[in-house]
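Have a look below at one chain only, the form predicted on its own, in structure tokens format.
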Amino acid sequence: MNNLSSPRSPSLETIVTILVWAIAIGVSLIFAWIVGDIAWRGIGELSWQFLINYPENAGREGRIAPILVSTALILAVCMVVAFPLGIGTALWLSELTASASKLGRLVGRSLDILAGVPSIVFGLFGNAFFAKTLGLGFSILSGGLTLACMVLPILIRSTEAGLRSVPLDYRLAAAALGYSRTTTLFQLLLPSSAPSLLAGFALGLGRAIGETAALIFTSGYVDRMPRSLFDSGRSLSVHIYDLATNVAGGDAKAYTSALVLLMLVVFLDLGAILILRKWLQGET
């Protein structure tokens, strides 16, 4: 029996292990280099005044207070619309529809296609449908709804995968105890799939907060403080793009704005993790 083991297996295993570690370290180094470069170039301009004052001279001398407000409003509209729709659709696909049904397969294929659609196509759709057909114009509402359409496929698919990974025994035990389907969904299945839900939320939020092309056609370029969701507003990613490409001498402020964007992503992700932990502790 000992002769069945190949003498080359340990060396092959060692090579694969080294290769995996090399890839992981390489990806980490690239990430650290990008973040380090942005931090090195942008930290000099970062201050409290940079965050609370208004842009001046096309952004060369000004700050980003209205940009941050517009970004927060766009993200709020996006997640308020996408989160319930995403979770509801994922529950329908995983729990209320047979995986072999034609409608379920059609919805799943549609989501997979939508996840690969370029963002500029979503921007053109948002401009045609939300801005023109619904009459919302270039507004925060148009931008947020467009981003919701972009985030939905990621959120739905990740939540659906988490729900399908919950063992069947959980469902059978809940049925044996006399739990209703609603109680089973919200008290058992959703908490069990919380990591996948958090992953979908983080991925969707990351794509939404860094989106540029779609928002140029929907929320617009205006850098003044928005008074309502129907006002045009410039997101932080659009502001970075404008400073880096259209404003001479705007590179320093572009790097600082990029650093703020990275910090915002980290803050939102940590906040989501904290909320998830509190939720799971409350469930237990």
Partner chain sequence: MSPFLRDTLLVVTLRSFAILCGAIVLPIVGFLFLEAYPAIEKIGWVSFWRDRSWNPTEGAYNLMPMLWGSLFVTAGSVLVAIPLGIGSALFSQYYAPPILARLYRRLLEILAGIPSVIYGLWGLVVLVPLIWQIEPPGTSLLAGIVILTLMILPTIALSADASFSKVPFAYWQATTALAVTRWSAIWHVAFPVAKSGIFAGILLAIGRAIGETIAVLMVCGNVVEVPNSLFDPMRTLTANIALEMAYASEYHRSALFVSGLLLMAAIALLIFLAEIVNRRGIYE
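If the structure you just shared is the form predicted on its own, then what does the corresponding form predicted in complex with the partner chain look like?
Keep in mind that what follows is only the chain, not its partners or any molecules around it.
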């Protein structure tokens, strides 16, 4: 073909193809290894008994009922505070302020910073502010509030994305009908972006439930059944951490707790992913 030489050797293309496939297979195998390991070693002890009875002998024996209760309470505190705040902020950011407004940009910027703050720093803050300054001590309340600060950016960003994808037509139609803002927000925008709220909720919960570092010195280690929100309570992830590092012979129970945690997280994350996918597809 004229003065151009024939097609060059495809070697680089071949090498890259092999490399890329090898990476993907390797990552998948390691993933299978981790999940398989947790499932394999954890499944043996898993039963209803495990979930509803009390731990004994520093957790080496016995079950995780109080830990589940503490975890649930911490998450409840976290979400009760973070969810309305998050949705409110998302609504304001996407509906009530121009995205170019100074305050809107400032809030957005500061949320981006918040999203980057390491969890251990949230722990330091929670310890200094909620536990010490506000006098809440090592308590479920301190832990829950600390987590609330941590999940806010996730909640806000996913809700905001959901709200922004509601077609502008809706808003124009509502305005044309003379709806008040309150009516438009509550009757139109929130319902039509409900899936994204749900997904944001699930993502935030998934993040909060797996958190350890922020809780060690805010909600503490105590593994008794909490009697009030002012009691210290040990979350599931802290329990795993403690069993694995501080309790000789705690591995077996650590694995079972890890399996419970893993199932919860994967359930929440997959739930969020599926809700969003379905919703986005339904729209196009």
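Numbering follows the first chain given and starts at 1. Between two forms, the rigid core is the largest collection of C-alphas that superpose within 1.5 Å. Treat the numbers as computed from the prediction; the structure is a model and nothing was measured.
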After a core superposition, would you say residue 28 shifts its C-alpha by at least 2 Å between these two forms? yes
Quick one: report the rotation angle of the small rigid part relative to the large one between these two forms, in degrees. 18
Once the two forms are fitted on their core, CA shift of residue 270 between these two forms in Å: 8.5
